[in-house]
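In structure tokens, one chain follows: the form predicted alone.
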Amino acid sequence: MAFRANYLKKGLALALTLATALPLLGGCASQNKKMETSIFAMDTVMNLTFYGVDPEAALKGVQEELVAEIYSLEDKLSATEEGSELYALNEQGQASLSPETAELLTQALELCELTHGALDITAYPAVLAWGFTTGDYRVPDQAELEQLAAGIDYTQLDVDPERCTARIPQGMAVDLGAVTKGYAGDRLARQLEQANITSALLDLGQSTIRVVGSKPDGSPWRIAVQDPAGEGYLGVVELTDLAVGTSGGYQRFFEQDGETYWHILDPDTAAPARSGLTSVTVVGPSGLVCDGLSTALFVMGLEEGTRFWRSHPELEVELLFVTEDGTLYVTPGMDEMFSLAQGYEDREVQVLQ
């Protein structure tokens, strides 16, 4: 997934859209007051909401530097935006690095190599290729997309964080759309928690919530996953001090000789991934993990995805798969925490063991 240029300017408000996990809100307590702000950033539009009890103007610098901290990994991870740090990388094939760069792109490959690939940062040829950046959609032929396959490899990409540098083969590059709002939504956590914050939920777009603690009045956030074959949600996920990371078909596609061609690509074949899935939810206390996982887990599939959840207990996250066919299968955790929307009660949910 890759950030598309910005088309309106920073720091406009702007009204919610439908997400693709969408926070539904309670009351809060009377002496906690409420800050909130949207944006629009890494081409979508984020909602940021918190509670305190400190004086409005302090509160109010906090939801300043939040949004300053966005708009900063922006400038710096953009693999569209010319003066970026992975632009640069992608254009001359190293680059000297901020931290947060440094940190990421370590991370990432991390998640890269415990996936065995699933995930990999390195597809972002493919992704243009298809069109998925700029809207001018194409489907490549078999050959090309053999030659862009023949590309995609995580492993060539050497990221040195104490040096802060990275280097990449000629004819690569790096995205980082996959994991990035999830590693700002563990960043943005961090600060408000060093600020003495104890109740936020932070919409960071289509995909990807972090909540830090749990509504003001002490019950969970209640955060809805949309029905990957309609328009509304097909249940709700209560939430305490965890993220939330989906991927689907549905959030980036288009439509030719009356097949679809979804953004989620296979890096094994440049393609859209065909695992027999339509979405993918993970919870977890990492937005990052939560974030690249789904996007993984989507392209191994139900069978796949299930032996890897079961083979890495340490990440501490749980899953809900939706199936083409519309059954949902969810990890035991997420059994507990999650529930079917009205109008849904009678989708089969299978639970795994």
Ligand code: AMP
Given for the second form:
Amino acid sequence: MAFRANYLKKGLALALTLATALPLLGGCASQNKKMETSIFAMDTVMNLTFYGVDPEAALKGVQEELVAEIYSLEDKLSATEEGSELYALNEQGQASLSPETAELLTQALELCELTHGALDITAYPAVLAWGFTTGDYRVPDQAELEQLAAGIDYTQLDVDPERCTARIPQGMAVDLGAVTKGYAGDRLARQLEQANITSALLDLGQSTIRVVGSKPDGSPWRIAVQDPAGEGYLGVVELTDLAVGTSGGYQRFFEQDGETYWHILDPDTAAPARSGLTSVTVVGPSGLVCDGLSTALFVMGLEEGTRFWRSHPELEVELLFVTEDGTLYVTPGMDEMFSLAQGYEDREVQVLQ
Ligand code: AMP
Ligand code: MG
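One more: the block was the form predicted alone; return the form predicted together with the ligand.
Entire complex below, previous chain first.
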């Protein structure tokens, strides 16, 4: 499979890079200095870790640039912060955009189209109506839901990436919550590569992760996948130079009258997506695609999601679905990267073809 071959090639290239780089370091791998920082941004805790060679001042500079980039993206892309470009677009129906916002909106719209609207970044009025942005949760009645669903339509959002402008009809609004953290991971990975950092683990929060290269010892990064039905970890994905996105109803939800309502909405109904899945994990070269697709595939469910995966090999993604009965379904490339955690060895894992 193309993705697998790519993955192996990258791993080999990295192993070779390390093999040739070590003598230049005088065999002193301990010069690999660990830089670590945690920040609260985009409504979540982010942990950024990377390894580099002294001088420390230079590494601190790189770290500051990463943090500055996250805050700068948040300032532009937040739907809730007055003063952001997205806020202006939603309030005024049109806005001038920075190149980053124009790029993200354009790429997010492409994903909306590719997923036939399972991802729809104009679901924001429905997200607001359910109270997911404020925590003032409520269950809209059927008439309200129908009205909200009728107003979700990404084709009404017009983005001009050349002029860096966007327009949206009155009453509609955009929310990039499903893709921003993945996009941020891509941008941070590029910054690190430009700074010649070849080993990093960027945890952008809520199971959105981007790794650069491998661990300093050359082994792959190990990323835990949360059990959507419990506190523990179902298993571990081992990867090099890739992104991971997981979406699940367990990440943000409320309960009312014995019913659980979560933050991933089906654009057709404006209500929480009930597709029989409890989580979807997507691994691939683009953080934006992994983040957006994990949301979209959660809406699609196992069957439609598998068909989507088969018909889009160009995305080079590998998937892990967890269904309500606790069964895991993995694509063959994911099967190679994934192993069950202790205590979960008996869990059924089906390999999709
Ligand atoms: P994620 O955690 O990446 O799956 O993204 C979920 C967030 O995206 C939610 O908190 C909403 O803000 C927004 N959202 C919910 N449902 C959708 C959808 N079907 N398409 C696009 N964005 C959505
Ligand atoms: Mg997402």
